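In structure tokens, the next block holds one chain alone, the form predicted on its own.
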Amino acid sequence: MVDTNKLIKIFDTTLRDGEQTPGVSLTPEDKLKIAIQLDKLGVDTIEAGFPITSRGEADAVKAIAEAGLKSEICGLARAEPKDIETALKCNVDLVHVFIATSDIHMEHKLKMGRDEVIKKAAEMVKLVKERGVPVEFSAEDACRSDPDFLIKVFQEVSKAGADRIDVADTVGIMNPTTMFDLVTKVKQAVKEPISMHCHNDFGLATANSLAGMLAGAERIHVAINGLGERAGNAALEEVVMSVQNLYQKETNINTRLIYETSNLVSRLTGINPQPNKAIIGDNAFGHESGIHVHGIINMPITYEPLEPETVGRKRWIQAGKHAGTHGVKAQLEELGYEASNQQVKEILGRVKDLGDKGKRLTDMDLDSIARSILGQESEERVLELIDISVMTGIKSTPTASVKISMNGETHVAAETGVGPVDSAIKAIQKISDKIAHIRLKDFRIEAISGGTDALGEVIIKVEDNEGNIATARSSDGDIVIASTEAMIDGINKILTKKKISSPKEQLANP
């Protein structure tokens, strides 16, 4: 049972705020496809859109308030009728209201003065509750209003029967201390429920949206992945985390699925996280210390704050000049290997040189090392590449058909995508996926030799649902064939890596 006086509730502003990060748009099915993994993520609210921008965003707020979900759907409007009207014909739960309130705004955007802010925010708060909508106020700039004049707008807009007011850092330039103080003078002002919207202009808004919170604020507004106009807004993972790990506060969020549906953000936008991002960031669970991996071997929380696996992600040991040999002798049993203590001094000794020479390492080249020096052939091929062949040109679509040796099994799979090698990887993948669903989460190209003729090396890290994460590469003139050949190996790799004991028995029963 949840208890009501600890949660904090999550509005989720990913599908608009988010999607006004510069180069993001989505189509209106892809917007379906993230709301619904939000809802089952368990936010509170999602923030579908700004339904008056055009008739493809209206479209897809209404698909989302009419698919069922469980999370209440809203829909964002500027203080004037026709913005409201439009989000009201999306049947969204609850319309989201804002107007400019400080002196820059009011001047040199909306042209207006004090007293006709407060009167439009009032009208326009009154005619969604007329149409018996839930309305949450936010005053846009909010941080650089003066705070009399903010408190009293946001007392008018409570008179006109706002169920929710909002603070908005629209800018970001609040610290923790002044957001506290402004919260605590406008908690203390209203009755209503308080939400923080935060950017993340200064890298605080998931600092002042807890400050705000430690003030009494009860919402928060986020976005997966921190995604948002400039720097972005408050990311939905640091804030979570945050709440209930550092202020033992509840949320509605089902933690483990955090990952799974960053990972979904990412793909349908084209944004992919920093790897040193909290939480979420390839390297968030990742170690290469010699001292570090030792305590972690021994005891996780000797350098980890949390479990990976509560936000459903692994952990990881990277090789490199700072590793150690209990670091090493790890990643060497994970991908299958047998050492001795010598060989493993040897094994290690191989990657500092390698570390001192600039290269970064990746469990493909530590592979490399180790069968050097071990002789051994680290992992059983479950996948091989019979035969490929593709189609592709101006005016027909790229198409590509494979044939694949599966645990002594001929397999042969078509599939098209946006051009030949998106097109070998997806049929690949159409195989694969009877025994794992192993996914590409990364593709470099970097040719070899010049010419039109250049050996070209595609290296690639692949992902599967567990978390497991392997990396590979293959070189040939064709970049087909070393795409083709590079995800096989990774799929090789990860199913190394899982264990597979009876690949024959999981394929008859996927």
Ligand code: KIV
Second form
Amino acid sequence: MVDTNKLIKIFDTTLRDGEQTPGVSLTPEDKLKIAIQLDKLGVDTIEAGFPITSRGEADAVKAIAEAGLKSEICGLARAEPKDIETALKCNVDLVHVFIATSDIHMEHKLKMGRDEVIKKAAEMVKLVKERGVPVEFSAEDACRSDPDFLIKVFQEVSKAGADRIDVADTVGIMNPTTMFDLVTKVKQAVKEPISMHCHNDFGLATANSLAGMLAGAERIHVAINGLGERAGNAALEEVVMSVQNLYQKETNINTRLIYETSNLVSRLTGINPQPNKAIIGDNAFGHESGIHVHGIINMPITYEPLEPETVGRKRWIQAGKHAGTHGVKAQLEELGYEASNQQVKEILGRVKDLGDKGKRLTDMDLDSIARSILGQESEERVLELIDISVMTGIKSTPTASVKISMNGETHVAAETGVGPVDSAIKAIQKISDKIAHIRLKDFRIEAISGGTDALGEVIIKVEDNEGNIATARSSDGDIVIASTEAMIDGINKILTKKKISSPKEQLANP
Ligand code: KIV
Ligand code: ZN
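Pass me the form predicted in complex with this ligand as well; I've looked at the form predicted on its own already.
Entire complex below, previous chain first.
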């Protein structure tokens, strides 16, 4: 049972401010897919978009508002009747009305005086309320506004019927101390619940949101992966995990779905988070140094402040020049090898030599070192490619059909895609999905030699829905064949890891 006194509400703006990330543009279908996932994740509010922006945007917001989701669906509107009418036509549950209150914005953008801004803000809040729809009012650039004027604006919109008041740090210039003081003042002046909307220009969006929460804000605006204008908004994953773990407050978020949601948003927006990004970055639960790996093998809390599983992830070990015997041994076991202490030492020596030469080792490299020293094959191959054929052309849809042996049984599948490689990978997944949900995380093609008969090398990274990751590589004169073989190799590696890790779960979580 959630303790409502401790509950912090999550207002997700991935589909609005997040979509304002430079270079991001989502189709209505993609927006709906993300909204469905955010609803599953448990966000209290989904800011579905800014309906006045375009016909497609309004259609997407309407489709989301009418999709029967549990989350409250919100549309953004400037303090302008046409924006508000367009948002209301989308059947949203809440209109988020904003107007700038800083002298900088009023003078250089709005060309309006203070009295005019107050009047407009109050009138537009009333307009929405007369239609029976709740309003969250944001003072844009609140944090660079004259604090007395800001409070006056908030008091007037409160009288006009605003249901919530949002303090927007539009250009991310606050620090936790100044934010705490400002929100304390706002809290004393208005009775409505307060929201935080923080941008990350100085990397303080999460810290400032939490400072606002400590001063009494009860709702935080966030975006998945910290997407948003310029350096982005406060990241949902950081805010939620901090609220719950560092402040012992609660949210309605099912944290185990955070990573899956982050992956969906990365895939559909084309923006991959930096590897060292907190919670969802590739390295957030990766360990390399021998000392750390030894620690986490004995007791994960030595070097992990959070259990990776709580956000839907798995810890992993990187072989490299900082590695130690415990880590290499654990990694070899995960790859399906049995090695004596002497063999582990020998493998570790090779790993360190390569690390000293600046090579970033993948599990694939460790696999080939182990293979050469132990003379064993690691994985038992569950999938084998029997045949593949592809059809492509300017006027026809690229199609691939594959014949694969899986656990000794022959399966055939065909799929279409944006090109022959995409269709081939999808056709393989259609078959492998019957036993495991494995997706491509990374795909690279490199030409090994010049000319039209060049050998193409395909390097892929795949991940399953439990967070198991594997890399695989294959080369061929035909890049469709190279891609197909690399994908099948990657799937076999994940299946080996899954098989081995189940009884070893105790080692990972003693
Ligand atoms: O950053 C901002 O000020 C905004 C407003 C629309 C709330 O995104
Ligand atoms: Zn914003």
